[in-house]
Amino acid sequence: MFNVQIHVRLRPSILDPQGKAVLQAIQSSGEEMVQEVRMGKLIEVQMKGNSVQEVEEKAKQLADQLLANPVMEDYEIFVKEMAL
């Protein structure tokens, strides 16, 4: 069994109004160290498979077809084998 994390975020060229709103809220609270916020989503799944490579390839297919909009979003996949 494998734990798979798929991090999806807007491409840098895409305007991120949610990130801007969060940045404004943070800065309104008096925090001056935060200079930029980009929002995204984390999708975590457990998958069966014979190897990290096999699971990673299947997760990539899921991300391309269902979980991310490839026109507007980038994603990264992290696969970790779970202890039995």
Second form
There are 2 protein chains.
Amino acid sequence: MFNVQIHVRLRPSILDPQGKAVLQAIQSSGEEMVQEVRMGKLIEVQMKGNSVQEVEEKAKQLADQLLANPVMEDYEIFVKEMAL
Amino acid sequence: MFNVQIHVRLRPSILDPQGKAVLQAIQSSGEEMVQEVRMGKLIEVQMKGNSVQEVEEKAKQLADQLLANPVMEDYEIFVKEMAL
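Okay, that one was the form predicted on its own. Can I see the form predicted in complex with another copy of the chain too?
Shown next: the complete complex, the earlier chain at its head.
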């Protein structure tokens, strides 16, 4: 069994109103350390498979077809085999 | 400058209707590898700071106060110093 993390984020060129709103909420409290906030999706999937490559390929297919909007979003895939 | 990733996820005991909906959409296409799906938030923050510890402490404070719901959500913080 494998644990897969799929990080889905808006492309850098795409405006992130949610991130802007969080940034304003933070800065309105006088907070000066925070410069930028970007909100994305953390999708965690448990999958059966015969190898990391096979699971990675399937996760890529799911991200392309269902989990990420190809027009506006990029994604990264992280696969870890679960200890038995 | 530091890049901070905050992974916010529902506690395992909390039902995840969004994850269930995505799982059903995947399995309805006959897909058998995927066993479970959990949806969470990927929050990426750029912060100024003097050390990893200082930035980590501030990120923890932001997560506790603003970014994660203490009743239903857990979070993890990952801090990386940006190359100059």
